[in-house]
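Just one chain is shown here, as structure tokens, and it is the form predicted in complex with its partner chain.
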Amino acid sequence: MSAIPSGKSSPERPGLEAIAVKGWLRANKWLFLRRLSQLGILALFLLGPWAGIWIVKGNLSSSLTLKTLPLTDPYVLLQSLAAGHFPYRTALIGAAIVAAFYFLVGGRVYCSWVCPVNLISDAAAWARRRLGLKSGHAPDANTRYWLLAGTLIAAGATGSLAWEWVNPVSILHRGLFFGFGLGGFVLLGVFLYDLLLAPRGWCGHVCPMGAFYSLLGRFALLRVSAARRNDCNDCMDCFRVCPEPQVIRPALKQVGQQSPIIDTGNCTLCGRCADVCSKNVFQITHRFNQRSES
């Protein structure tokens, strides 16, 4: 049916086949929405300091929306608790709201739809593909969980939010509104690390914040499903764009599971697999949708 022979694609430019089949817009739908969400949230925060329109104050660590809604990052607050401080109710309520949201929707939705560092690591992954870089080796994917534990222990041992001294997520988001200082080098480091040393290294293997949200979203409702997996033509494009490629195989190839649902907290629900698939194998759905069409 398709003019392009199936099963062929270029490793440098995954998604070409999907663009040819579905059109550019539908082959970039989720990416577009995701950028809209990331940049929209940044814009909301920037409206205050840049234009004097104060819809949101603060930063991702803790903010106040329309002078009423407190939102606090539960991981940052957890560090504060580990450091031995019991916070005021405002912060607790804010953290509870955020935690409940990601618990239901999917923890790492934060990583791909909100976190500003995603723009950096996506840029690095994109550059890596286009330049055809094969160098480097990402650390074990469990490194992040050890680091998560380590940051909490460090908080307890030093009595301060140790990780927040260097946390690239906080540094980037805070830097945009309050100044970077040397923090820019940390961000450059993340980019170069992902580009040269470790493919998808930071967000997928190191970041303790990502690890925290992985755990938080373990039983979340939203999931990606390889519903039309029988149509898969093994072009590998989804593996090439996925920030956590190991999560695809069990659902797509029925390795160790029958369900088409990618049921892991590690999937960031970025939807890029759905974008680049010319066969529309993937869809974003809820975790109870076990149907697999063929």
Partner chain sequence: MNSIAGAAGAGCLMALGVGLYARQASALPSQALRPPGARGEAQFLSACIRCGLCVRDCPYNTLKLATLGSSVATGTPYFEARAIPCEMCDDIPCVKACPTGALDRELSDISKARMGLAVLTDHETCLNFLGLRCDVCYRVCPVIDKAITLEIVHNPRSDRHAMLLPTVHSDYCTGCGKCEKSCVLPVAAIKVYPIKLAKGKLPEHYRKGWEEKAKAGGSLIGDQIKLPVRGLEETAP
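Could you present the same protein in the form predicted alone, rather than the form predicted in complex with its partner chain shown above?
Here we give the lone chain, stripped of any partners or molecules.
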């Protein structure tokens, strides 16, 4: 592999130009904040069983914070209802709180700022870029919506939360508490699937949780805007790091829309496009900020 010129990005190492212009910290600001959020949330769940400090009891499916605030994954609640189990009132309240939050800020925020499996899929994407792997084909993006419907049908057919037995998020949480066992192969499978078979395949094309949260945040307030799109130098770094690169083109290149807003529930608001752009084309704003700045 040839040496990479100083300050110039490459397909294997997007963002080098941004680092040269903005400095390492500003060129990784949103990535750093996301990791802090993901690991911090995991730490809150682990403090109880590991250190006896019970700030949060439960897991990402259902929890109680400070013995007061119930939080329930609305997707798990839907599975429970499909299975014929009516939840307790606290579960309904918890699901309403979580649904309202993601409806406001964006459903896929769960995927990039909360979900611990995102650490695995991001690691696979990083390894894929560094190894220069080009082969592989992701399934149709609608696959995850069919799987979402399938998990609800499976819950109704079995009378149980069938998906939660194989859900990588649930497996990861159980593994941290009780040991991974065979569940570790599921997590390894997600990594290898994204690395070798389908770029960004799991989160972007397969995961039914991602499908559910994309529907929940379709009309959310927070949005990414390509406000300075006229300054774009076509380096393609944003496309290389985006977990849902298809969402960028309409706003950046004015394909089918004039607004600079990425107006789709599939955007995860991860902020990586803003991080790696040396021209500061992207910003996280709200859906009513329709102006371009250049």
